[in-house]
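To begin, one chain is listed below as C-alpha cells, in the form predicted on its own.
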Amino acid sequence: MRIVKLKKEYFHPFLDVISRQAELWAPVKKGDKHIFDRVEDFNRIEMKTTRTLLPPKKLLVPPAFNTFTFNAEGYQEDLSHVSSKILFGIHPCDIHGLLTLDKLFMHEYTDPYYVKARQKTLILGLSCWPDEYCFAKSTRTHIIDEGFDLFFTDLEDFFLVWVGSSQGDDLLRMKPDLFEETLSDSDIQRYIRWQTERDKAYRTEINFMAMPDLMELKYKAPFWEEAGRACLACGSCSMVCPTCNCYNVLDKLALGGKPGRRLRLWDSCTLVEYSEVAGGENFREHKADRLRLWYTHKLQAYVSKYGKPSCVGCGRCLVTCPVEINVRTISKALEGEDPKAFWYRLPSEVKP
C-alpha cells in the first residue's frame, strides 16, 4: 500500500479538483452535533470530530427511500437515491462499519440498492482522537487497512495519505504535483509518536473476547429484566449504530391510475412492532426480550458467523441512549459488575 504526503495548504486545492467529479460529503457542525452533509465550502468541514450523529450508512441506505414504483402492468426500479459521491472524514471504526454492511448486503444475498450506492461512493478516511466514549481499540477497529480509497492521517501541518485502491490512486493523479512521494525519517517518526499517543488515549475498555460465552451463560440473568424496565423502546440505538441493518417495507398506493410506491425504511428489533406477526401475535412482546436479541446480534451471533463482533466501538450508543443502556453498561453487567447506570438503579416495582 502506497503512502504519500500532503501539506495542509494543498488540502483544499485537492478537494476542489476531486469535487468536480462527484458530490463531496464530509462532517460539518449542526448545533452542538456533527453530521455528514454535502459541502461546497470546504471551510465547513470539521476535521476534529469524534463521531457524527448518524453513521455513513445513511448515505448508502438512507433512512427512507423508494425502491420501485408499480402499476397493473409491472414495476419500475427506482435508484434515484444513488449518486456519485466522495465521502471524506470517515473514521476507522465507521469504515469497519461499512465493511460489516458489505458482508451482509454484498455477499450471500446481494442487495442491489446498497451495491449500486457502494459502487458509486469513494471513501476518504480520516484519523481521529478518542474521547471518553470511544472504545474502538477494544474492538480492534481503531486501525484500518482496507475498505477505503484514500486514508488521511492528520499530523497537524501535513497529512500522511494511504492509497487503498486504484480509484484512490486515480484521485491523486488528478493533481499529482500536490503530493510528495518521498517521506523523511522525521515524517515517519512523527507518525509513530502520534500512533503511540493515540493508542494510549483510549479510556474505555471492553473484553469482547469474553462476550459470546457470557451472552450464553447469562441469557436469563436478572439484569435483562432490569434493563427492560428502563428501556424506552425508542430504537435510537439502532438508528445511530453503524452496523444495524434491519429495515421494513411499506407500500404506498395511489388513486386515479397513478403508480404506487414501495418504500424501504430503517427499522429496529427493539421496537415492539418488529416481532409482531399476522394475527397480532408478538414473540418478543417484552422489552427485555428485544434488548437481549439486540445484544445477541452485537456480541455473539455475528462473532459466530464472521469471527468478530458487529460492534465497532464508535460510542454512539453511549452518547445517545437517555437511560444508559449501551454496549459498555451491558458488558459490565455480563461480567458481574455494577455498571452504575440508570437502569441498574431503577426501583424494582417499575413494570416492564
Given for the second form:
Amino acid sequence: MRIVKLKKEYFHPFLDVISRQAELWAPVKKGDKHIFDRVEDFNRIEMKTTRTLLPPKKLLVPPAFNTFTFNAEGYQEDLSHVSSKILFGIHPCDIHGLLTLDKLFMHEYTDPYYVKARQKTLILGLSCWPDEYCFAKSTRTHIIDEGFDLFFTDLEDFFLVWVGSSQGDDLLRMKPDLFEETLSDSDIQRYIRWQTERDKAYRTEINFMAMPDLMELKYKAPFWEEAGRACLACGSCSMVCPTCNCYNVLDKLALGGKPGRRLRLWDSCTLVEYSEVAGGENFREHKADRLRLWYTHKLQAYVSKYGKPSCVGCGRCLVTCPVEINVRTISKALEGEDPKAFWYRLPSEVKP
Amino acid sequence: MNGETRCREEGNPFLPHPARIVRTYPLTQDVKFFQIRFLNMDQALAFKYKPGQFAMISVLGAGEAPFCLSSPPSRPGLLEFCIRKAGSVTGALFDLKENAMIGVRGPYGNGFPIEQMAGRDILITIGGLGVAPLRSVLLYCLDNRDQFGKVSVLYGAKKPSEMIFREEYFALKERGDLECHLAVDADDTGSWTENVGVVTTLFPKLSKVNPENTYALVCGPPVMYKFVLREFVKLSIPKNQILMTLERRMKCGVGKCGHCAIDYIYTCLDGPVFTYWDVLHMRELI
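Target state, the form predicted in complex with the partner chain; input state, the form predicted on its own:
Everything in the complex follows now, all chains and molecules, and the chain you saw is the first one.
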C-alpha cells in the first residue's frame, strides 16, 4: 500500500480541494461530546477525539429514512438519503464496524439502500489514542488495512497517509504537490514509536476468544437475570453500536393526495416488541432473554460465522449504558468475575 | 472503495410487486382465505417456490408481514394464503375486498426439503392454523403422488367450525391413496362423526409406520409441539427427519432486519423449516 506524508499546514488546503467534490463530514464538538457533522469550516473539526456519540453507520443507514413511496399507481423507490460524502476522522474500530455492516448488507439479497450510500461515501480514516473505555486492541480492530480510501496517522507535525483505494489515490492527485512521496528514516521511526506507545495505552482488555464457549456454558448463569432486572430496555446500546444493524419498518400515510411512505427505522433487540408476533406471543418477553440475544450475537454467533466477534471495541456501550450493562461487564461476568456493575449492586428486592 | 467492488447489483428486494386479491372468503371466525395474482404475468411465472416457503404481503399504509404459502407450487399462477386476523397488517387485509391491490414479494425461506422427501413416506400432523404451510406440502405430495410413498395426515382442531379447509380434508378421506384422520378437541355440534380428542389421540389409528423411511412434519400452536414430537420419537422417526415450520417476527424476509434471529441463524434465511435436531441443539427455537 502506498504511504505518503502530509505536513500539518497542508491539511486544510487539502480538505479545501476535496470538499468541493462532495459533502465533507467529520467529528465536531457537541456539548462535551462529539458527533459526525457536515463541515464547511475546517476549524470545527476535532482531531483528537475519542468515540463520537453515534458511529458513522448513521450516514449510511440513517436512523430513519424512506425506502419507497406509494400511491394508487404503485411503488417508487426512494434513495434520497444517498449523497456523495467524504467522511473524515473515522477511527480504525469504526472502519471495522463498517466492514461488519458490509458483510451483512452486501451478502445474499444485497441491500440497495446501504450499497448505494456506501458506494458514494469515501472513508478517510484517522488514527486515535485510546481512553479507559477503548478495548479495540482486544478485538484486533485498533489496526486497519482495508475499508478506507485514505488513512491519516497523526504524528503531531505531519500525517502519514495510507492510500487504500483508487478513489483515495484520485483525491491525492487533485493536489499532488501537497504530499511527499519519500519518507525519511526518522519519519518511519516516529511512526513506530507512536504505534508502540499507542498499543501500550489500552487499559481495558477482554479475552474475546474465550467468549463463544463461555456464552454457551454460562447461558443459564444467574447473572443474566440480575442484568435483566437492571436493564432499562432503552435500546441505547444498539443505537450507539457500530455493528448493530436491526431495523423496524413503518408505513406512513399522507393527507392531501401526497404519496405514502415506507420508512426504515433503527431498532434494538433489547426492546420488548422486538420478538413479538401476531396475536401477542412474545418469544423474548423477559429482558434477560433479550440481553442474552444481544450478547449471543456480539460475542458468539458472529464468531462462529466469521471467526471474530462483531464487537469492534469502540467502548460506546461502556460510556452509554446508564446501568453498566456492556461488553466489558458482561465479559467479566461470563469469566466468573464480579464486574461490580450496577446490576450487582441492585438490591434483590427490586423486581422486573 | 470497498462497497463498490463487493456488491452485486440486483433489483431492489424490498419493493413489493403489485398483486390483486382474486378471491377471499372466511374459513373460520378469524381466519380468511386469500387467492392472489400478480399484476404482471412475468412476475407470476417468475415466482417459483417450494412448499414451506413464505412471502411478505404489504397492505400499503398498514405495513408488511410474512405469511406462509398455502398453495402448492404444483399449481402455479395463483398464490393462496390462509391468514388469521391478529394484528394491524392482517386487520387491514381482512378489510380488503376481492380485486383490491396488495403488494407481494418473495418467496423466502428454505421450505421443506422436497428433494430429500421424494420416495419416502410422509406423515403430516396438523394443529389448527398449522394447516396453512402444511396444506402446501400435502397438496404438492398428492399432485406428485407417484413420487412419494405412503402419505398420512393427522389433523386436529379445537372444534368442527374451526377446522380450516374442513371440506377439503373430508374429501381427502375419500381418496384411496392416503390415510387421513381428523379430530376435534370438543364437538359443540353434536353431528361430528370423526374423532374427539387432541391430535395426539390419532396416533394409535395410524397404520404401521416405517420410521427409517418416514419424514414427519408438524405445524400447529406452540403448545402442541412437545406432545406431537414425543409421539414421533416414540415411533422412532430419526430426529433429522422430523420437520417443523416456525413463526417469528420479520420485517424484511431477507436476513437484514434482525428480528427473526435465533442463535446464529435467521429464521427467514435458514428457516422457517427446521428439524427436531435443530430444535434440540439450538436455543430458543421452540
